[in-house]
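Presented below, as structure tokens, is a lone chain in the form predicted alone.
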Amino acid sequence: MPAHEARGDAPREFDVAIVGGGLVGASLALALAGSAARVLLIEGVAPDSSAQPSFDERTTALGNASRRIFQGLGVWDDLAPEAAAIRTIHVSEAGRFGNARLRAEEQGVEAFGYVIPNRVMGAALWRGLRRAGGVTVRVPARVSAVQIAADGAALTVLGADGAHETVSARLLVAADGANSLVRTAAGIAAEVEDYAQVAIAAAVETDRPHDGTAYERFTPSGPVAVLPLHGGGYGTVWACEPARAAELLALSDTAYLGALQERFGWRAGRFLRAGRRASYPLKLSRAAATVGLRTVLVGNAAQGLHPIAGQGFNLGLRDAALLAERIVGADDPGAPELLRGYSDSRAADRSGVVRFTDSLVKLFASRLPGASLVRNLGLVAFDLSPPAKRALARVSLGFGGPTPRLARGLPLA
């Protein structure tokens, strides 16, 4: 772990203070570790703690652009041994004839992406921070007060030992999640839409190893994602109504597997064993702006998405990659013109991903007369359209605006 520097009464001065050391915040810190910027990373929970909510048994499907970013950060070699390649994507709707398949080889790529447990990614990023050095870390610690002015931000940092420290930064980065304290301190509002769904995530073992297929199955109560895992099993995410989720969480493993099998079907084989179940409510949150005075929002602090199509973390990682690109070499990383330029550059990608995921949720949740028929005809049409498949295969590069250098396999600067 980068050494904790001695605390004193005088404020410590940094160029960039990142509040939140989850997947996006740690990625940004690692991207800046080799730069001339003086970087502070503040995280409330030790990365190797079982209480760390960002690094749990949930899985994330990394697109190829995200894989290249991790390669540029020097952590992909740590991740690759536990990554499962997605070579086929299968989309269907329960009880209907329509389905669509995308095959990586038909799109000229080795894989559409890679499924990795969040705990594995978190551990790799923090190992990368230890190796790289150059980042001052406060963990476990939390920000107890924020003051933002035209020339920078002042933070009061409360350590686990109860000691207070005052630090200043020319740029304050909110990577502290959907309920961001920094966003509130910056006076940036957020719109939250409750999907009235709860996601239940669990790893399952089956009676046959996977073949690299990722399944997205839409049901009347919500989508079920079944993603291949290293070792042959699957990571499952079942979205359903809150009352039904409470019932499912109370079931024995055997009863839960039976319910999941009935809902999903047999395409992945017979479900034999389930790991620990985790649950979380599904909401769409959107900050009114991604930048403010001396402040920038990244990841879930800027936008929290439904896990459908697996776009949330990939979007947040592109946030971090482009922000690092703009910070490196800047005379003033918190200058208004730099932040406006960053925000403008990310606007098309952000709005495109939000619109894409929100539309999918609502399209497949609609119970209007004829909606199911339209969805199924759409799946059939998509399955027969090579241009549509090529467009979807390029989603990992973003929905518009400049692609970060790291996402293109180029050095940060």
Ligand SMILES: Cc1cc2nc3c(=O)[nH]c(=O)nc-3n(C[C@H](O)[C@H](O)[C@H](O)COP(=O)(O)OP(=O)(O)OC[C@H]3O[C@@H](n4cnc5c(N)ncnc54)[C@H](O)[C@@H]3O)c2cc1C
The other form holds:
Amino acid sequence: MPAHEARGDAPREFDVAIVGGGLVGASLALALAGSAARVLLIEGVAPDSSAQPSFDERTTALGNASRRIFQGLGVWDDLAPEAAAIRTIHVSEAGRFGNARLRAEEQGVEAFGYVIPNRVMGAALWRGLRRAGGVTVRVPARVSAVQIAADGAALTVLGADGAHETVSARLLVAADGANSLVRTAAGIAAEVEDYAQVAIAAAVETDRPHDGTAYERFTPSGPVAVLPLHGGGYGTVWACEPARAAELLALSDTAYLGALQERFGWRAGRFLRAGRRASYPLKLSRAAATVGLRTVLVGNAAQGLHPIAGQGFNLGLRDAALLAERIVGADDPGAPELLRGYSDSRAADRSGVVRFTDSLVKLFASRLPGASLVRNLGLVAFDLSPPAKRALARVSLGFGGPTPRLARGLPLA
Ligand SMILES: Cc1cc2nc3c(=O)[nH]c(=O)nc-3n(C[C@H](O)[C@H](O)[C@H](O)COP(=O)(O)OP(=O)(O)OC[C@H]3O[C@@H](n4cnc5c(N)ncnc54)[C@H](O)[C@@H]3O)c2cc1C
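Next up, can you give the form predicted together with the named molecule of this protein, since the form predicted alone came first?
Time for the whole complex; same chain goes first.
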């Protein structure tokens, strides 16, 4: 697949145009690679660039359903050697007595999920696309304008060399992230709630190997997640108030490690070295609808979540898997009834994950009298309650509605 195809005689009419080749858009393109649909993927930043915003310093906790989807897409074998299995989840609150520990073996699963660096996932997805062939790619190229009509969408694509071209598609997929240009062009509003928190992501090395435990520690200013990495060390995400985040970002590596250690404690050992820090303002953004005329929104373009529960990409990947299932074999992938059916089939999972994540953020941020007692009792009760543990262990399967075929280990069609 040439990085930037010769556009003179390149095709300009497609069945499906995917705007955004980040984690979700690239997954969708790969799912459609073997289908009869003529698919175009447009991505603004080269996948191996250090500026790629989706494949950056972060690590992602993938649930078991996501692992199965990646197996179906043929990329899991590439990812497995770099994935760290989560065998135990440890949840605690700073300064309080309650904590909960969930063990995968007690739930009858090998692992709750797998932690993989985003760059590794991005590289594997794009390698998969290259291997599979069949998808036309414009990268680096940005969609700069969109016009949508009853029979399809016309896109203006601006190449890195400054040249414009116009392409058309019967279905336009917004996989262009939380500030989606496509969503705006489709006239779909997004409700945005600012959590007034910033997440700082950084990999850290420790003085002892991990045992596959993922930690979530709730603190008064925001949660700290510490996720095991393949080869040792942890991926950390520290969410805190914006002013505190600015101070933390300005610290030296050593001072930052000291602050993180103080916040998180010593459960994972002594933090020795930190990788590059990256920061993310945290918001809940929710599109008013996930489909419009000839348009569908997936991943962060449809919903952007707080990372507290590690659900954003897992949810977006289920969007991609179910959409691919609907598109494969359809006469018209942008037909209104197909889009309505897709939207209905995703509604329960989407609203369940959004509600679950948002209530977790608010419960642990609450300074209301009694809230911390409820949290502590909740954690203790949770630790004692097998049904509650089983329910959380199932979270990675999705919150309702049909489970995508790929997530059940079945082919798309
Ligand atoms: C700190 C942090 C930790 C997280 N941890 C987890 C986790 O453990 N588990 C989990 O499931 N989720 C996690 N998430 C959420 C996850 O990262 C997102 O859900 C995921 O990145 C969404 O992917 P996306 O492809 O929808 O959007 P994005 O990652 O935003 O990608 C959008 C892509 O579109 C491209 N683009 C944008 N506009 C245009 C245009 N006009 N033309 C062409 N291309 C364009 C961009 O270059 C980009 O590549 C975390 C998020 C944060 C902030």
